[in-house]
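Consider the single chain below, provided in C-alpha cells and representing the form predicted alone.
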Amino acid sequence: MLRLDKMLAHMGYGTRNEIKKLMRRGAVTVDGETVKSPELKVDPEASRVFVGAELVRYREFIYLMMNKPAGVVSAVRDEAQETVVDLLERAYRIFHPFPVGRLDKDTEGLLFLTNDGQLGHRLLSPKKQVDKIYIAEITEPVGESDVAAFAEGIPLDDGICLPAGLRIPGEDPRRAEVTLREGRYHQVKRMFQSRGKEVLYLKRVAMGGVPLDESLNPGEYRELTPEELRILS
C-alpha cells in the first residue's frame, strides 16, 4: 500500500504540494470517489486512480535499452552537453532513470537505463564481472600476440586489465571484438594504444549476455523484454 500523494508524485503528477492541489479541486479519484485525503493508502495494483480523465499506470522500476549515439554523454545531467536521459521522452524521465554504466561520449552501442538501483548495482559490480562485449575499428590489423596479450592481462597505468577476449569476427584483422569483465575509463581505447594501435570507432553490442537490438537506431531506445529482464537478474 501507498500513500496516494507519493504514488501520484512518482508518476510525474508534481509535487506534493501540486498534488495537495489537484485534490482540493477534486481532480483525483480512487474507485470513483473523488479523494482529498493524501495520506489515503491505495494499492497501486488493484486500485482504479485517476488524475481528471486519466488513469493512473503505475509502475515501480522502468528497464531501457538504448542505442546510444556518438556526441551525447552517459550522464543524467550536463550543463553543457546532451545526455542519454535527455533523449528519452517524459513518460520515461519522470522515473528518473540513470545509465548503467558510462559509454564514452565518442562510443555508440548498448546502453540500458533503469531507476531500479539494485540492478544497475549488480551489472556493475566488479565481484559479478559481466561481460561486456564491443567492436572495435582499429588502425592496425590485431595479431596472435595481441589477443595472447588480451587474454594475459594488459598493464595500464591504473594497474593490470583482467583477462579480456580479443578476437576477428570477421576477414577484415582490423575490426576486432573485444569482451571485457570491467569497465574502467577508456578503457578499450588505452588497451589497444597499448598495443601500439589507435581506436577508430568503438561500439558495444552485449551486456550481461544481453545483444543489442539492432533494429534500433542511433539515439532509438525501447524496454527490455520480459526474457532479457530474467538474463539481467
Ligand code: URA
The other form holds:
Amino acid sequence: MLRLDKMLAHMGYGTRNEIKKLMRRGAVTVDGETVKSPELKVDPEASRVFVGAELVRYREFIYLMMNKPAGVVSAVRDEAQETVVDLLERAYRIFHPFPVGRLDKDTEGLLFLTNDGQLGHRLLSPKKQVDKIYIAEITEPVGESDVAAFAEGIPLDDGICLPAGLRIPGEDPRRAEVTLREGRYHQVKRMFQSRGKEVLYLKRVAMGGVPLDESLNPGEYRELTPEELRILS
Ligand code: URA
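Now show me the form predicted together with the named molecule; what you just gave was the form predicted alone.
In what comes next, the whole complex appears, and the chain from above leads the way.
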C-alpha cells in the first residue's frame, strides 16, 4: 500500500503540495470516490485512480532500449550538452531513468535506460562479466595476430583486459565485431589503438544477450519486452 500523494508525485502529477491542491479541488478519485485526503493509502496495482479523466497506470520501474545517436552524452543531465535522457518524452522522464553504463558521445547503438537500480547494478557489476558486443570500423584490416592478442588480453595503461572476442563478421577486414566482458573508459578504441589501429565508427549491437532492435533509428527507443527483461534479470 502506498500513500496517494506519493504515488501521484512518482507518476509526475506534481509536487506533494501541488497534488494536495489538485485533491482539494476534487480532481482525484479512487475507485469512483472523490478523495481529498493525500495520506489515503491505496493499492497501486488494484485501485483505480483517476486524475480528472485520466486513469493513472502506476508502475514502479520502466525499462527502455535506445538506439543512441552520435552526438549526445550518456548522462542524466549535463550543463552544456544534450543527454540521452533529454531525448525521452516526459511520460518516461518522470520516472527518473538513468542510462545503464556509458557509451562515448560519438558511439551509437544499444543503451538501456531504467530507474531500476538493482538491474542497472547487475548489468554493470564487474563480477557478472555481462557480454557487450560492438561493431567497429577501423583504419587498418584486422589480422589473425589481433584476434590472438584480443583473446589473450590486451594490456592497457589501467591493466590487462579480460580476454575479448574479435572477429570479422562480413567481407570487410576493417569492420570488426568485438565482444567485451567489462566496460572500461574508451575500451574498444584503446584496445585497437594498442594494435596501431584507430576506430572510425563504433556501435554497440548487443548487451547481456539482448540485441539492439535494428528497427529503431538512431535516437529512437522503446520499452523492453517481458522476454528481453527476463534475459537481463
Ligand atoms: N568502447 C569505447 O571505446 N567506446 C564506447 O563507447 C564503448 C566501448
